[in-house]
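Below sits a lone chain in C-alpha cells, taken as the form predicted on its own.
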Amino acid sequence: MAVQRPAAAPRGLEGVVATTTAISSVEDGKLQYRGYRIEELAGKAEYEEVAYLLLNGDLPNKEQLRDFKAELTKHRTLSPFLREILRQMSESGTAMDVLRTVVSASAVEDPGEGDNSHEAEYRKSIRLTAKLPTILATYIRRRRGEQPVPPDQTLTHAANFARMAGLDEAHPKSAEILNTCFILQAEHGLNASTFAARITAATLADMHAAVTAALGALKGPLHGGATDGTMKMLDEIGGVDRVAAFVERGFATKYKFPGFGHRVYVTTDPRAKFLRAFAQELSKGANAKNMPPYFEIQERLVEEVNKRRQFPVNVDYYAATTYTYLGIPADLGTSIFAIGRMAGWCAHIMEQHGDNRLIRPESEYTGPTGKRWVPLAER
C-alpha cells in the first residue's frame, strides 16, 4: 500500500500555521503584544517597558522596571574585543554585516555561553538588547570618521542611542520618536527573521546563533530593507508632479513599490499611522527645508497607487522618511529596525527552547527521476 504524502504547502508557506506562540498576534489591521494592542503601547510606554513585557509576559511595576533598566544600562558598554572588531569593519562593512558579525562574536565572551536554560537566556536577552544600540551607534560614528561616544547610564534606551549616534543634535524629538519606532518594530509574529531565529533555536543552537540567523534574514530587501528602497524610489520620482507618470510606468512594468503591501495586512498596517504622523510633523521642520518634498510625494504616491489597486503601506514606508528627516541615512533603516526587534527575537528564542521540537518541514520534489549512471568516457 502506497504511503500517502501530505499535499504540497503553498509557496512561501503562506497561510500555514507553523507553531503556537503567546508573544504576539498579527491580524489584518491589528497587532498585539502579549494581549496589548499596539495602540495601547506606542506613544505611551517606554521601550524598556515593552521589552520587559515581551521577555516576561506582562508590563512591569515600578520596582521591576527600575531593576530591568538598571540591568540594561549595566550591559551597554562594549568590551575591547568587540570595539576592535567594530574598528576594523566600520570603514567598509554595511551596518547589517557589522551587527551580524559583532553579535555573533559576542558569544565567545558571554558568561552563559552553552547554557540554554531559561535563566541564562533571559540574562543573554538583556545583554544583547543592551549592547545592540551601542554597536550600531559606534558603527555610525566610525563611518563618519568620528570617535565613538560611550553610553550614558542616566538615559533611556532610545535617548542613549540618539545621543551616541549624534541624532539628538539633529532633532530635539529624536529620542521620543525613536522610542516609539522601537516599540512599533519590537515584535511581529512569525516573520522571516523570527522564523529563522526559531528554526535555528529548534536545533538547540544557543541564543547568539539564533539572533545571528535572524539578523541575516533581516538584511534581505524583501524583509527589512524596504526603508532604503523607499527612499531610492522617492528620490527617483523627485517631485509631486512626477508621481502619476511613475505609477503608470510602475504598473505597466510590474514594478514592486517599496513600502507597499504586506503578507498579513490586507487593508491596514496598524503601525503605519504612527510613522505617518511623525513624517508629516517632521516634514514641516527645519531639517526638511533643503530636501525634496518627500512626504508630499509619499501622500500622492499612495493616492495614485490606490486608484489602481488597494495596496496598504507597511511600517517601512513612512519609517523611511521619518528617519531621513531625523538625519538617519536611508541605508541604516534596517539596522535601526533591529534595535527594536532584538527583544522580540529573544522572546521567541526562549519560547522555542522552552517547549522545543526540531522544525523540519517536508518538500515536494519537482526534479527528474529514473536517471542512470553513464561512465565518464561516454558522457
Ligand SMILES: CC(C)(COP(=O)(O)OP(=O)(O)OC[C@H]1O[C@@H](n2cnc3c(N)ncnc32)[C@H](O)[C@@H]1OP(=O)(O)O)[C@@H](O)C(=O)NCCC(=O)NCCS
Contents of the next structure:
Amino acid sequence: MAVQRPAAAPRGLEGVVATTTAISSVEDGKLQYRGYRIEELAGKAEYEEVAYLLLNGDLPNKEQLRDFKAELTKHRTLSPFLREILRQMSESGTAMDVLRTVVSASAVEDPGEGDNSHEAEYRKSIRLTAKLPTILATYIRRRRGEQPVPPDQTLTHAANFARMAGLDEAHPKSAEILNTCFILQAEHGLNASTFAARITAATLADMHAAVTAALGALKGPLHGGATDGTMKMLDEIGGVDRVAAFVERGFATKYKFPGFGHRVYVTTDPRAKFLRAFAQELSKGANAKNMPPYFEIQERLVEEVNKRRQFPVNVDYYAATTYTYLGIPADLGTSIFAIGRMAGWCAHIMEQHGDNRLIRPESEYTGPTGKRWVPLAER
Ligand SMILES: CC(C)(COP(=O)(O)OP(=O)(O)OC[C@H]1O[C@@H](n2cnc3c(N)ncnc32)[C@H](O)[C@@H]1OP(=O)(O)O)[C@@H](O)C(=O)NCCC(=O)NCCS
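Coords for the form predicted in complex with the ligand, given the form predicted on its own:
Complete assembly follows, chain above in first position.
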C-alpha cells in the first residue's frame, strides 16, 4: 500500500507556525519584544537595554545594564586579522558581503569555538553585537579612503557607531535617531534571516555559522535589501511629478515596489510610523536641501500605490530615507539594519540551542520518475 504523504505546506510557508518562541510576537498587528510593545521601548530605551532584554528575557536593572555595557564596549575593537580583511574587501565589496565575510572570519578567533552552551553563546552574542558596528564603520571609512576611527568606550552603542562612521558630523541627532532605529529593527520573529539562523543553529552548527547565514538572507531585496531597494527606486523616480507614471508602469509590469507589502502585517507595520516621523522631520533639515525631495516622493508614492491596491509600507520604506537624510549612503541601509538585528538573531540561536531539534522539512517532488540510463555516446 502506498504511504500517505501530507500535502505540501503553502508556498513560502505562509501561515505555517514552524516553532515556538518567547522572544517576540506579532498579534493583531502589535509587535512585542519579550512582552513589551515596541511603543514602550522606541524613544525611551537605549539599544543596549533592548539587546539585554532580548538576550536575557527582561529589562536590566542599573547594575545589570552597567555590566552589560561594560562587556559590550570591551569587545568593540577588531583584531589586526579582521582589519586586514576589511582593508582588502572595502575597495570593491558591497557592505553586506563585507559584514557577512568578516563575521564569518571572526569565527576563527572565537575563544568559545565548539561550545554551544548557553553561557558561551551569551558571551558570543555580546562579542558579535559589539563588533558589527565597528566592522561597518571601518568599511565606511575605508571605502571613502579614510583611516578607521577607533571605538570610544565612553559612548553608547549608537553614539559610538555614529562617531566611528562620521555620522555625528553629518547630523547632530544621528546617535539618538539611530538608537531608535536599532531598537525598531532588533527583532521580528521568524523573518527570513532569523529562520535561516535557526535552521543553521538546529544542525548544532555554532553561533557564527548561524549569524553568517542570517546575514546572507538579510541581503535579499525581499527582506532587508528592500531598504537599499527603496533608495534605488526613489532615485529612479527622481521627482514628485513622475510618481504617477512610475506607479502605472510598475503595476503594468508586476514590479514589486520596495518597502511595500508584508507577510505578517495587513494594514500597518507598527515600526513604520516611528520611521516616517524621523524621515519627515529630517526632510526639513539642512542635509535634505541638496537632495531630491525623497520624503515628498515617498508620500505621493504611497498615495498612488494605494489608489490601485492597498499595501502597508514596511519597516524598510522610511528607514531608507531616514538613513539617507542622516548622511548615510543609499547602499548602506541594509547593513545598518543588520546592526540592530544582531541581538535578535543571537537570542533566537540561543533559544534554538536551548531546546533543539533538527529543522528538516520535506519537499513534494514534481519532476519525472523511472527514467532509464542512456550511455553518453547515445545521448
Ligand atoms: C514583503 C513581501 C516579500 C511579502 O511577500 P508575500 O507575502 O510572499 O506576498 P506576495 O509576494 O505573494 O504578494 C501577494 C500579492 O501582492 C503583490 N505584492 C506584494 N508586495 C508587493 C509590492 N511591494 N509591490 C507590488 N505588488 C506587491 C504581489 O505581486 C502579489 O500579487 P498577486 O496576488 O496579484 O499575485 C512582498 O510584499 C514584497 O516583495 N515587498 C517588496 C519587498 C520588501 O519591501 N521587502 C521587505 C519586507 S519587510
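Positions refer to the first chain, counted from 1. Note that the coordinates shown come from a computational prediction; the quantities given were computed from them, not determined experimentally. For the two forms, the rigid core is made up of the largest set of C-alpha atoms that agree within 1.5 Å on superposition.
_Angstrom displacement of the CA atom of V374 between these two forms, core fixed_ = Its C-alpha position differs by 2.4 Å.
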